[in-house]
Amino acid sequence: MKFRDLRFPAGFLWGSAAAAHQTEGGNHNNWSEWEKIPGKIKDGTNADIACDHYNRYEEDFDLAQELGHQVHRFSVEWSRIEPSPGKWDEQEIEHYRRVIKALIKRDIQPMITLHHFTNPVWFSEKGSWLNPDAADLFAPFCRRIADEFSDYGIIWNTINEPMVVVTIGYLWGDFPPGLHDFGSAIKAAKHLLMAHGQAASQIRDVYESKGLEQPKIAPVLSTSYIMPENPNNSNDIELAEYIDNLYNHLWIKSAISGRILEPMGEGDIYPTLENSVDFIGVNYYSRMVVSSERDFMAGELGPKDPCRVRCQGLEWEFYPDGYYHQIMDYWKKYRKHIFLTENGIGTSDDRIRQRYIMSHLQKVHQAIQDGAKVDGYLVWSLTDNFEWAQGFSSHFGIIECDFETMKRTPRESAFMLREIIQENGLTKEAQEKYLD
C-alpha cells in the first residue's frame, strides 16, 4: 500500500476521553448497586476502586500533558453532587473544580459530560428514565454544575450515548435496570431526549444570566454502521434501514428538530430542545450486522467475520470503513459540526490498538476531505478502566493501568498518538511504521 502525508485542519483538537464511574472509584450509584448482583459483571469485579482517578487525577493529567493532549473529556458524577434530591455536596463540587483547574493549568481544554450512564440511587428508586418527571429531576443538577463551572471555558456534553442506555438497559437487559421491553425502551429514549433539552436549557439560562458568551453544547451519540447480513435480501436491507434510523438517527433528529418524533412521541414541539445542539458528539467503535432471520430486539446479531480482528471481551469487529460512512451520514443529514468524542479498541496487543487508531484516522481524514466539518478526535480511553458489564477484562487505555499497584505506563500507541498530535496529521512514515 502506498501512503502519503495526511494533514488535518488548523485548530483540530486531539485528546482522550474517560467517564467518572469507570475511573474514579468510590462511587455509590445505580451501577455500584448493579455490580453487587451475581453474574451482572462478566469477570465478577466491581468499580469500587477502578483506576483511583479520583485521587490520582493530577498524575493522569501530567501524563496527558506529556502526551500532547489538547482536550480531555470526562464526566461529573451526578450521585456525588446530589446524593439525595436537592441536597448538594459542596466538597464534591470543589473536587471537580480542582479537576477542571488541573486541566486548565496543563493547557488541556475541559469537556464535561453531565450524564454518562450512571444515576443516583434515589433517582433509580423514583423509576429512573421511565419516570415522566425524569428530565425535571435531572435539570437542577445540570443548572448547579453549569453555575459552578461557567467561568472555565467548558465544552459541554449533555447525555452520553442515550441509545446505548436505552438498547442495553431497557431492551437487551445487560445494563441497569435490566429490562427486556420495547415499550419501556422507547419511553426511556423520550425521557433522555427531554433530559438533553433540559440540560441545554439550564446551561443556556445560566450563561445568559451571567452575561457570558454562550458555550458549545452537544449530546454524544453511540453510532454503529448498520449492515444487512445478506445484501441481496430485501428483508435484511429493510431491517438494516429501520435499525439505522431507530438507533442512529431518531434521537438526534428529534433533538435538532425540537420535536419528539415517532415512535417516542407524535412530533410535538418540546421547547427546551430548541437551540440545544451546537455540534454532534460521535462515538464509533464498529459495525452492526442485522438479519431479518434473527431477533434484533432480543439482541440477536449476525455472525462475526472470522477474518476480522475483534475487540477484547466485547467482540466488536475492527471495521474502519464504517467510521467514514457514519461521519458522512451525520454531516450530510444535519450539517452540524462533528466532534469525534470516542474511538478505540479493547485489546492486550497494543499493535492492534496502533493499527486501529491509525486506520480509523485515515477514514476521518477522508471524510474531512469530502466536506465533513470535524473539529476534533478523542481516543477512548486515556487509561485502562472498568468497562461496565465486562469489568476489567477489556483494555482500552493508551496508558496501561496495573489495577493492583495502580501504576500507570504509557503504551506505544500513546506515543504514536503524540506524534500524530505534533504533526496534526498522519505522516507517510508513521503510516508505513504502524500499518505495515
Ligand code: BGC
Second form
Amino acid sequence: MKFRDLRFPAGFLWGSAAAAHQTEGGNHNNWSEWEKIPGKIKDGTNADIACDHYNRYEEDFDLAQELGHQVHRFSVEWSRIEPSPGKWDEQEIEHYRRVIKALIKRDIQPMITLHHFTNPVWFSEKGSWLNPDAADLFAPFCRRIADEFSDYGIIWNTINEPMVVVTIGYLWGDFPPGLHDFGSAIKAAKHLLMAHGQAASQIRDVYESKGLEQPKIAPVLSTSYIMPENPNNSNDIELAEYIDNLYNHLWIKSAISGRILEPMGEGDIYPTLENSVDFIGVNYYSRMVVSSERDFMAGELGPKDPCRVRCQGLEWEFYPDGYYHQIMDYWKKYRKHIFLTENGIGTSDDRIRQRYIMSHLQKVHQAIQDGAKVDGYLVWSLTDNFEWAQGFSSHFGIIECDFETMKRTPRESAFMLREIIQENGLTKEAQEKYLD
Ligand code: BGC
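What's the form predicted in complex with this ligand like, now that we've got the form predicted on its own?
What follows is the whole complex; the chain from before opens it.
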C-alpha cells in the first residue's frame, strides 16, 4: 500500500485515559458490590486490587512521561471522597491532590472525569440514577472537587458515557443495577443529563466565585457507528436511524440545547445545562449492526463479519471507517470541538493493537482534513486493567500489567504511540511498518 506522511495540527494533544475503579484497587462502591454476585464478572474476578494504581500512580506516571504523553485522563472516585452523604474524606482529597501534582510535575495535563460508571453504595441505596433527586445528590461532590482542584488547570469531564450506563445497566442488564426496562433506561438518561448540568454549573460557579478563568468542560460520549444489517431493507434502515438518534445523539443534543428532549422529557429547559458543553469528549471502539428482525432492546445485535478482527471478550469489530463517520457526524451536527477521550482494543496480540491505533488515527487525520476540529487523542488505556463485566480477560493496555507481580511492561504499541507523539503525526515509514 502507498502511504504518505500525515501531520496533525500544531498543539494537538496526545495521551492516555483510565478510570479509578478499573485501576486503583480498594474501592467500595456499587461495582465492588456487583462483583460479589456470582456470574456478573465473566472470569469471576473483582477489582479489589486492580492494578494497585492507588499506590503505584507515580510509577505509572513515570511511564506515561517516558512514553511522551501530554495528557492523562482519570476519574476521581466519588465513593472515596464522599463515603456517606455530606461526609468528606479529607485524606482521599489529599490523595487526589498528590495524583494531580504528580502529573503536573511530569508536564502531563490532568483531565478529570467526575463520574466514570461507579457510585457510592449510599447513592445506590437511594435508587441511583432512578432517583429524581440523583443530580442534586451528585452536585455537592462535584462542587467540592472543583473547589479543591481549581488551581491546577484541570480539563473537566462530567459524566463518562451516560448512554453506556443507561444501555448496559438499565436495558441490557449486564452492568449494575442489572435492569431490563426501557422506561427506567430513559429515566436514568434524563437524570444523568441533569447530573451533567449540575456538575458543569457547580464547576462554573466555583471558578466564577474565585475570580478564575473558566475551565474547559465536556461530557464524554460513547459513540458507535450504527448500521442496518440489510442496507436495502427499509425497516433495518429505520431502526438504525432510531438507535443512532437514541444512543449517539439524544443526550448530547439535549445537553447542548439546554432542553430535556423527548423521550427523556418534553423539551423543557433545564437551566444548569446552559453553557455546559465547551467541547465533546468522544470515545469510539466499534460499530453496531442492528436488524429489525432482532430485539435491540434485549441486546440482540446483527451478525459479526467473520473477516474482521474483534476485541477480546467484547467481540467488537475492528471498524476504523466508523471512527471517521462518527467524528464528522458530531462535528457537522454540533460544531463543537471534539476531544477523542478513548480509543483502543482489548487484545493479547499487540500487533493487532498497533494496527488498530494506527488505522484509527488515519481516520482521525482524514476527519481533521475534512474540517472537523479535533483537539486531541487519548488511547484507552495506559495499563491493562479491570475491564468491568469482562474482569481481567480483556487487555486494553499499551502497558502490560502482570496482575500477580504488578510489574508494568510497555508494549510495542506504547513505543509506536511515542513515535507518533514525537512526530505529531503518522510518518510514511511508521504506517508501512505497522500496517503493511
Ligand atoms: C469505558 C471504559 C472501558 C472501555 C472498554 C469505555 O466504554 O469508558 O471504562 O474500559 O470502554 O470497554
